[in-house]
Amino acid sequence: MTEPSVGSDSAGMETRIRFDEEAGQWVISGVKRYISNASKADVYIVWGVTNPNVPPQKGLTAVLIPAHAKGLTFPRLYDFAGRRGSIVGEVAMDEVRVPEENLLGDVNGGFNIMLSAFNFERVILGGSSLGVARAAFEIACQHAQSRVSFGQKLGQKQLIWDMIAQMSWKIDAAELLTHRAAKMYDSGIGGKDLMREASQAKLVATETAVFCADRTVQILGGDGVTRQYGKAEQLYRDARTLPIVGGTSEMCKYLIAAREMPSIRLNL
């Protein structure tokens, strides 16, 4: 979905998809970036504009491109601060041709597929963010109960137990929201009916992961930013990506507010 000049504003997509009637093939041209498993995946789901004469939400189409397709290249891979086990890069398409049956869903129906994909991704990110938050929380709790400072266990300090308490309730809140969104998804609820709940789960869980990772580093002090002492610094780097991928925190807030105030059109 993401392109060099298009992030959250998917409606501004520049990739073009046209149908060659004579050959019975879809022809795709454009560049995507920040694509997970770029150069490693067997199949790529690509969104592009098939009808530029209508609002973008009504003119997007999704097609499947196999990795061996002629004209498909991977200009570069990214080197991220965190999530270093994830391969992410650019995908370029120069007049890539695929058979007619590689259409995903309906022509000009790609926006609804995109919405469904985002809902699923946000629920999944809620779960993965909970994992990061809990891992950081466990490190913080263990350190607070074992480290001695000024003749007392660190956890006996009021400022420290305040951090521990905040991490605890934030994690529980994120878990409840994520479980609700996941249960709704599993029951077949999707599209705009899941948009608010999926966005809430993603927003709260990812921001909680950042908070917990940051507070854990603070509680550990110098050990928190040193790679020789545990995983705190890795969790800190991993967590910071989470409020950006799968729809930024700002976009999640927009989607939540849009559902709560359906009688007005919010101004992005």
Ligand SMILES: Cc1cc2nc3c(=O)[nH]c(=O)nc-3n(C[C@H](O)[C@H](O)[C@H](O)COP(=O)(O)OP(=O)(O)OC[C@H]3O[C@@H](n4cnc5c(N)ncnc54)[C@H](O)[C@@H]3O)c2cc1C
Second form
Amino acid sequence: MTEPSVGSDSAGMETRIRFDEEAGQWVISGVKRYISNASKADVYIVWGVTNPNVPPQKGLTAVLIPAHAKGLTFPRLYDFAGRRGSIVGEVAMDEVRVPEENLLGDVNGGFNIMLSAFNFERVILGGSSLGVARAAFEIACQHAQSRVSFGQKLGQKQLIWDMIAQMSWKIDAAELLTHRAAKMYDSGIGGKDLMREASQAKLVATETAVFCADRTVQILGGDGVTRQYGKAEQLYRDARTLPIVGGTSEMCKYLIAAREMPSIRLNL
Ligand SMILES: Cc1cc2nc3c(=O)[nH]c(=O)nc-3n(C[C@H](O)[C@H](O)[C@H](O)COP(=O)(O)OP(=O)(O)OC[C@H]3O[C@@H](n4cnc5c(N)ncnc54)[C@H](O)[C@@H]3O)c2cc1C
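Can you return the structure of this protein in the form predicted in complex with the ligand rather than the form predicted on its own?
Following is the full complex, with the preceding chain placed first.
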């Protein structure tokens, strides 16, 4: 979905998809950026404009492009602060041709597929953020119970146990919201009916991961920012991406508020 000119505003994408009647093929041109598994995936789901004369919600289509397609290139891979095990890069399409059956869903029905994909991704990101938050929390609890400062364990100090308590309830809140969204997804609820719950889970879990990673570094002091000590600094870097991928925290807040106040149109 994401392109050089549009990220959150994905409906404003510039990639074009047209159907060549004579050849019976979809022809795709455009550039996508920040694409996970670029150059490694066997197949790419690509969204593009098929009807520029209607609102984007009614004029986007999704097609499948196999990795070997002529005209598909991967101009660059990005170097990120965190999540360094994941490969993310640019995907360029220069008049890429795929057969008619590579259409995903309906012509001009791509926007709804996008909504479903985001819902799924947000539930998954709830889970992966919980993993980051818990990993950090364990390190913080262990350190607070063992490190001695001013003659007492760190965890005995109110400023420290306040951080432990905050991490604890935030993690549980994130877990409960993620479970609710995942259960709804598993029971077949999707599209607009899952948007609020999936966004809440993603928002709370990703922000909790950032909070826990940050507070853990603080509790560890110098050890928290040292690569030699252990995982705290890695978790801190890994966590920061989470409120950005799969719809930023700001976009999640918009989707939640829009569902809560259906009678007005919120400014974006
Ligand atoms: C590691 C990684 C993997 C990714 N993988 C994929 C992938 O596989 N496929 C894919 O399509 N994309 C992928 N992305 C892209 C990701 O979805 C986008 O980065 C994200 O949607 C934000 O878009 P942007 O970076 O263009 O930021 P922008 O949309 O330019 O936003 C910049 C900032 O402005 C805020 N903002 C924007 N509009 C508003 C508004 N109206 N009101 C208030 N605030 C606003 C945003 O919340 C954000 O904080 C990936 C990104 C990363 C970092």
